[in-house]
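Here's a solo chain for you in structure tokens, the form predicted on its own.
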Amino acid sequence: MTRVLRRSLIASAVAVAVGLGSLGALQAAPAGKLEIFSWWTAGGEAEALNAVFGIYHARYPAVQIVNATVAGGAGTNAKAVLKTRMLGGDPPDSFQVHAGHELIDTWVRNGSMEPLTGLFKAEGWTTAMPRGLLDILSYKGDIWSVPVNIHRANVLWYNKKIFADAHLAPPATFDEFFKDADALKAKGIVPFALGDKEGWEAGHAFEAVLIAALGADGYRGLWTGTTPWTGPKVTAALEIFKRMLAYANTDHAALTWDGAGEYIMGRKGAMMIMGDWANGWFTSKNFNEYGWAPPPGNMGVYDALSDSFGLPKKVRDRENVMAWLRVLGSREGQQAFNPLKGSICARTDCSPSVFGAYQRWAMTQWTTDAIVPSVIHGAAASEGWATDYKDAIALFVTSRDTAATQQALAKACVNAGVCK
């Protein structure tokens, strides 16, 4: 997708959104300020956020939007800043949060948020969004945030030219992965591009290895207590990941995830496992030499997460936030945001025609695959448990100690109150 086409998508979305009735009946025109807190600062994600800001500004020109972004992949830095503000009684007007446990366990249970069930019913979102997603957003009978997208965490991105020149196909199994890795390494190419500077990226990639080793039901069971962290399949997953790390770039600790993406773009690296925000980032760089596939052993499984926004209590101007949430949940808003972000709509009525090839593929996978929740991105487990998981795998990258890491993962499950 070229920059001209991306600008055209944004302009078209804004034009549609300001048309009569595009977002339904409006309240009295808001004024004042709207502070939106997120960690979207890189490539396609920043463009996607700006596209939604454009729609909001076109409809509510008297409102000044304050873009309060905090850099750091997966919100590593933003969440700490948000916690300070929320606990200090100074909430942003609305903030990005992963739907699921991250939202509910951190901010809903302690009474920091207002329910949005009435908004969902008034806007028709209870039928425009799938039941399974609504369940993730719900707690004690109410819905608590508006999802703007669906991301897929488990994607193998690869450089198509590298694979074509080496006469290789993207690996469907880990046996194939290691065979390909040996062939690529012999050509002086980094087989497995990794950037784990922020600590979460290795845990992200390891989710796909766990899925391959345990399958969808077994992976889900890790977070409900029905699959033991002490079992042989978790051991096997750690051993596979240890072997993968031997094929990674030696500077991985100095790079963020998009730094690993630079390896793919520069034809220095062949493959990486990252969420589909990479699609938006590649597009923002005008790079079209990339391909995608499920990671080895992940065929038929969709590791899902969703970015959402809610309504904190004690915000300065509640109506400005409600107007923001109406834009986010609208078809126009989601069709402006997701083609640039690399994700797909949370709604089921978006038009595939406005999306690129990857997203059309993901839309099909979303309707046919088994859906499992991402732990690194807040859907599978409480924030404390997800942090323990992240830290255990980050340490494993340097220690390569399978037994100690497995013990740490098992202990994290016990500490979370899920395992005995």
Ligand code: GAL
The other form holds:
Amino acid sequence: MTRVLRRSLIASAVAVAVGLGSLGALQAAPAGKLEIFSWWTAGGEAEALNAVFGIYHARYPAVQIVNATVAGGAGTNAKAVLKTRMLGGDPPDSFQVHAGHELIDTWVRNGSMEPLTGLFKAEGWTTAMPRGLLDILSYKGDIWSVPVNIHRANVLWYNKKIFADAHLAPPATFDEFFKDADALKAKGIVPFALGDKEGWEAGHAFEAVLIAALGADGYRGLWTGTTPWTGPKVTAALEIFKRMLAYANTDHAALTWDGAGEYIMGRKGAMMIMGDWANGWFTSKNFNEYGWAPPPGNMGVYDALSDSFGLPKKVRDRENVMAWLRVLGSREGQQAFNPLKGSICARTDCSPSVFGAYQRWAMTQWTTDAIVPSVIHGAAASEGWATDYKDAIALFVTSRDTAATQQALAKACVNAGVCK
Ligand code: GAL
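Can I get the form predicted in complex with beta-D-galactopyranose (GAL) as well, since the one above is the form predicted on its own?
To see the whole picture, the full complex is given below, headed by that same chain.
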């Protein structure tokens, strides 16, 4: 009898003896808890998360899923709660984190995460996911989190009926935008719906204005130090944004991003610039009067971000988390999540047929557009810099002081160590 055969016979005997019956069953089926931390509470995103939970639960019914959400768009409140927990040695089993600088600079460099390269290889994700995305999930030769989607930040959402009634087309340039805006205002409609209560939404819209003023390469250079923040194109972007703000609803400071969406839905507002979670939100409200286009001057540029989840060190039950990550990265998981979320899959092999019209459009744009990183959503810059940028633009909404804002933006780049 060979040693291997002998060992396996002994093992089988042990298995039978303990009433498990088979060798496979000797590996305990996942049980216990799985706590997933995110800020997905709005319509569309909550359903999307639940859809993945549904798959997980069907596969691992003995695991109790704890849905730890902290409401607030773009992680406004969640990120602070997460920091407290991580510093206090109480990590959630897995948490939402944006691919790019937010993941690497906030959590990987300081050794809070476990590498997942082996998982990516075993699951074939190094070929099923785009190189550019894998690159921003990587640090020192390892991959550190599992992306569930790709969101597009620069989308102009508009009410189709309002535009049809006014015989207008969505504006391709800012000259057209302001012309349309005057015509809509004359009809008593808010041209530019905005909700900037949480402090990030104006900075989000301003990314699209920067892209229009600088082009894809110029915009990218802002984050790598090759485009000066002190230059005339940034001034021009701020001036455009100032003009746009004059067409916004007066209650913008009291509304969150979905509050601006209510303007579009209620036929009170014509346009808004928001990420494509708005697509998931509109859909969750059974609203289908919306159209979409690249914001003015954004044709051919995809301002991208990706939500991902990783494996923090010292979690209670590592196997439950690994199982979660496997579901999240799978085609089944991504095809359940993304149609509801408004985003497209991080994987390149999802079937367009499970998606709605907006997402089929986005899937095509993703393959043809120049891809640039969103700063508000963690891809372009480390959190300190992203916060300085966000705060400078939030202040601009009330101050409308172009010179002071441009100075603050330039200083933020210096403080980040990227500009001299
Ligand atoms: C982004 C996030 C999206 C969506 C959005 C609104 O930062 O990546 O998934 O949740 O915030 O909260």
